[in-house]
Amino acid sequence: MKFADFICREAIRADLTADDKEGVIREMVQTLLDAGKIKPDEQESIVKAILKREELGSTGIGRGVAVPHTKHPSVDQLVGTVAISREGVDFHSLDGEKVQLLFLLISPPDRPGDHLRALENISRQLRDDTFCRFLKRSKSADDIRQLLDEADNNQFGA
């Protein structure tokens, strides 16, 4: 699975303004709403589902990265977005570091395979220090889109 298979290019943000975990999640879900990928009447339910997943254990996986995600019946296919927090956000990460790179995923409950393949792709790419460094330095959504395309084309070491 590639980023192009699930990342909504119109929802990518290089400059999150929220400064806490819930705010960041809300802001990222809003980008998917703005891009027409989720329904307005499902927005709050999706935010709550992601926050509930966070209660099970932080999706801050370390090295400045978090992958908030949930399964939700309002979506009929896997959808996600990418965002950068310049200041970093306390996500209660495993390593205690603030999170700057965020990948948010929402998948239908009946497609667990897609969900797992997307998480696998994200984690594989994020193991590449060069990819992470370039992503953190991205100045625009276009920069991020280009990096995701390069990752999809195996231009990094992952």
Second form
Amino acid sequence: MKFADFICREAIRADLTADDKEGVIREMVQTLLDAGKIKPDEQESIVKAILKREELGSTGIGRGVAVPHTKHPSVDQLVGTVAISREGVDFHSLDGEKVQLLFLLISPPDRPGDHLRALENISRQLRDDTFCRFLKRSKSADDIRQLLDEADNNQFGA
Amino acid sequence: MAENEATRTVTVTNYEGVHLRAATLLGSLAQRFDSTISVAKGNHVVDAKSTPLQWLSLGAGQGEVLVLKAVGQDAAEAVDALAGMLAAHFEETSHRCHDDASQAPSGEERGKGG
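Switch from the form predicted alone to the form predicted in complex with its partner chain and print that structure.
After this comes the whole thing, all chains and molecules, with the earlier chain placed first.
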């Protein structure tokens, strides 16, 4: 699975303004709503589900990266987005570091394989230090889109 | 002291596979052992004690086979513990997971620390 298969390009943001965990999650879900990927009447339910998942253990997996996610019956295919927080937000990450780079995923409950393939892709790409560093330094959504395209074209060491 | 080596082939049996929380729990468990531990899916081999990214990069779904390999004094215990955690399904609550998921207390208990 490639980024292009699950990342909504219109929802990508390089300038999150919220300064806490719930705030950035709400901001990212809003970008998916604005992009028409989720329904307005499901927005709050999706946010709550993602926050509930965070209660089970932070999705801040270290290296300044978090992957907040949830299963949700309102989506019929995996939808995701990427965003950068320049200041970083406290995500109670495993390594205690603030999170600058966020991948948010919403997946249909009956498609665990797609969710895993997305995580596999994200993690394989992020193991490449250059990709991870460039992504965090992205100045615009266009920069992020370009990096994701390059990763999809195997231009990093995944 | 001579180093021990232990290898265990396991099949991922839980419905959701090695998802992020599972990867976090498995990585935390692996870190409790002194042995060097790797996990492989086919030709893709990763450090089981590193960040959850390593486990996630396997993309190990239900039915897929993983090979756990440990080298060190506690090698046998390490592969036993990781195999036990995988068999215990990470306290998965999905309605589609196997009924026996909740009947493997030893692995679940180990998972609490993650």
